[in-house]
Each structure stands twice: as C-alpha cells, then as structure tokens.
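In the block that follows, a single chain appears as structure tokens, in the form predicted alone.
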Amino acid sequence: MSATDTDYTIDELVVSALAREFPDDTVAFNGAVSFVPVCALLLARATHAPNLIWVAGSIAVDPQPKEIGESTLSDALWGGATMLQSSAADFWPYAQAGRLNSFCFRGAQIDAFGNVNNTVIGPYEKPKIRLPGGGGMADLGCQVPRIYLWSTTHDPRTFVSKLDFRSGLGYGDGGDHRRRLGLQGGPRVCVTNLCVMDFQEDSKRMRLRSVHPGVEVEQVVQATGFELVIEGDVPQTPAPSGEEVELIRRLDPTGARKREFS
C-alpha cells in the first residue's frame, strides 16, 4: 500500500525531520543505540543528499544494509560496503582530522546549550543511577564540527537546567565558550518527539524552531526544564511526505527505529 502524506507515525516524523538536516557533503558515522540517526542518514542519502557518506559503526564505509538489526554497531549493517576498516579504532584519525564531519548524540540529560550527560544521575561519587557512559562523547563533542542531537523523551527529566555530569560538549557555558576553547562547529539542531530546536546565534541557547503537528508551544515549554528561546510565531514541523514514509519503511522494514520510542 502506498503511504499518503498523512499516513505516518511519530517515529517516521522524527526520522524525516532529522534527515532533512543532513547536507549533501555530510560524512557521518554512528554510535550505539542509534536507530533513529541510522534511519535518518539512510533516508537523507536516498533523497536530497546522494553524496552523503555514512560509516556504519565506524567500520563499514557506505554500506547498503537490507535491514537494521538488533544493534547499530552490528555487522548486520555492513552489507554492500565500499570498504571495511580493520577496527573501530581506525575512525579516530579521520575524526581528529575533520574528515568525519557529523555525529548524532543522545543523552539521558541535555541542557540549554546542547551539552549531554550519559554518565550518572546524581553526584558522580555516589550516583543514584550509573548510566552506560559517554563512550567517545567527550572527544567527539570537541572534534566533530557538526553535532546533531535527538531525543524521543522530551520531558523535564531529559531537558534539564543543569547536567549532573557533562559527558559530551555542546556549546559549553554558552556564548563564545566553544570558540574560546579553540573548537569548531557545535550542535546544529535537536529533534525530539515534540519539536525541532536549534540554537540562537549569540547566546547559543536552544531555540524552538518548530512544533510537531498536534503539539502546542506551551506543551513544549512545560516539558522543558530550562527557558527556551522563542522568537515570534513558531511554525509547524513539516510532516514527512508519502515518498519519505515509503522510503523509511523500505529502508527499515523491521521497524528498528521504533525501539527508541518504547
């Protein structure tokens, strides 16, 4: 059956909204539990960004997977790749040299300046919860110029006024902090299950760019633990087209992306 412009689910809306942010010169790689970004990269490559390069799990360059498996670090994603690197460690020189220009972060906590916590909830020495850890967030947040944030849980527990631990750097303390540290780029956008946010040019605070269909601005404000920048009338996030929905379902036939919404 063909999808219509109104036949979509929230996971498909989030994937399409994130996919539209990747330009044609994107050279991206993905981390663990990154079903939404992997789907978005595949969708972007199949639509407006045919020259996008994707390195699956830091190993397989430009693979053509038949489906997304149980893990986004699995070799199930490597089929049809142009090249396989010998180990996951091989990607670091490319990241440090800026040849890999894009990465997507998600965290248990995200603050107003796009900094991310995926290490602990509570004091580091005696945490309430010890999380999976930052992995390469601390390094990649400084080395990769284009950072894309996503979250399928837009609530005050996720979007907080102060992180319990800074695992990955966004715009640091805001303003020109990142530039003063000698770092290029920074977070470009944050796509959630409620809205799309970007960053105000001078303050580097999160700015509400659009709200998803059926979502009110006040709903996003109440679900955010810090003050959002809101400038004028906030438009609605464009819904995925029928073509985009059909592509998402073909590129991810098992619905791996839905795991992040459970």
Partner chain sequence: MTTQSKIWPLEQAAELVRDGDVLAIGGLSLNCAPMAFCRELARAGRRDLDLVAVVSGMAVDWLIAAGCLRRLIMGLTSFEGFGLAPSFRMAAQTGSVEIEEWSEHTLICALQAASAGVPFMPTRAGLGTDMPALHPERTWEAVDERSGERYLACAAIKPDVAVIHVHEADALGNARMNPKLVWFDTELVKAARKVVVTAERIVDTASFRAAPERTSIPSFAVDHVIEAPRGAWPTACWPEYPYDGDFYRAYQRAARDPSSFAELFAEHVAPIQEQTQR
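What I would like now is the form predicted together with the partner chain, since the data block earlier showed the form predicted alone; can you produce it?
FYI, this one's just the chain on its own, none of its partners or other molecules.
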C-alpha cells in the first residue's frame, strides 16, 4: 500500500495507519469514546486481517454494525454479533488469560514510556481538571499484552515528560520495568494526528517511526513534551489507498471518527 492521489482527510489517515498495525490474530476490545480504534479495527478486518476479532465494548463479539454511534460502549455497535456477553465480570478472565490480546488507549497525557493519564490534570487532591478516571486502563495496561496508543491532539500538553497521574501502565519507568512486575507485552505503537511512533527495544522510549504526509520531523519534535528517539531517516506514513478510504467511509458512514478531531 503506497501513497495515492486519493482525497483523504486526517481522520482517515490516522484510522488507516492504526488499522495496519493489527495483525490477523488480533482479538481486540474497546473502551469508551474510541471512535478511531473502532473504525481502524473494522478497516483491518475488511482488508488484511479477515480473522481479526473485535469485541464491541466487552459486550458484543464480532459484530457487524451498519454505522458507529455516539457511544462506543452502547448497543449501536452490537448488530450482527456472534455473542452478547452476559456479564462483564465473567468476560474479564478472557483478557487476563490472554485470549483477548489487544486494546487501544488514548490518554489526556501520554509519556515517553507509553504510560497514560486519564484521571486528573494537576494534583490528585485538588485537580485543575478532573478527568473521567482511568476506568479499565489500570487493568488492561497490565493484563492485555498488546496495547495500541492513539491521540488526535499531538501537542506538548498531551505528550508530557511527566504524567500528573499514571492511570494506565505502558512500560512504566522504561527498560525492564514491566518484566520486573511480572507483566507481558506492552504498548506497540502510538498513532497520532502527526506521526506514528513505536518503542525502542531496550529503553522502551517512544521512537519516531514515520511522519504523516506534509508533516516535518521538527514539527513532531516541537509538539512532543519529552525527548523523542529519532534513529536515522524518518520515512513518511503511507497515505490510505483509495480502497481504504472508500471502506472507511462505508464502515463509518456518519463520520463518527471525526468526533475525535475538532
């Protein structure tokens, strides 16, 4: 898949870039306000990953929704599912045991090691902004082996050198911190409105893997509040193909994915 002359918008670029990261053996589920990952999972399933299984909001297994509604935890996504899980508590062990292997996080803050904050901006006891809370972040960051990060606001307020609160674990303090805690896997990539980043093998620091068409490396560096690892020449993120763009628009006809880009 290479860049084309197709018209596409930034949301479609981000969705396609994230979609390409999901291998065929992905079994993913999603949380609240996860329009980009839901769209990306649908796209991956419709293209290179036909065996990919997506569970809508830990409720509906392998659904075939006609559109993506206002809530990624609600019934708009459940149509055509092979199973409706009756109990979230009954469902957790599938994630803990590794059968559900993938989850996508965004955070109000993300640090160099892929840890995320969705709890507070400012001190916990007297926050400047109280956010919704970590929800499943503290659970899934530890227990699901493949974490995918995304953000549609790549700026220094989001990509910070120190989180105000660590709601979800990425690579912790970096290096072998996860392994010392006895935990598998970790974040694989972080896809933003500017670039795709992955993690340096030993240090587990975020590394610039590609910049989106029209974005300069320096622009990403300036937009990132921590020191980004840059190794050699940084290629361009492949633009979505015409087929991908068409599929995205068919899978998300109301443009729910655009809600995350304002």
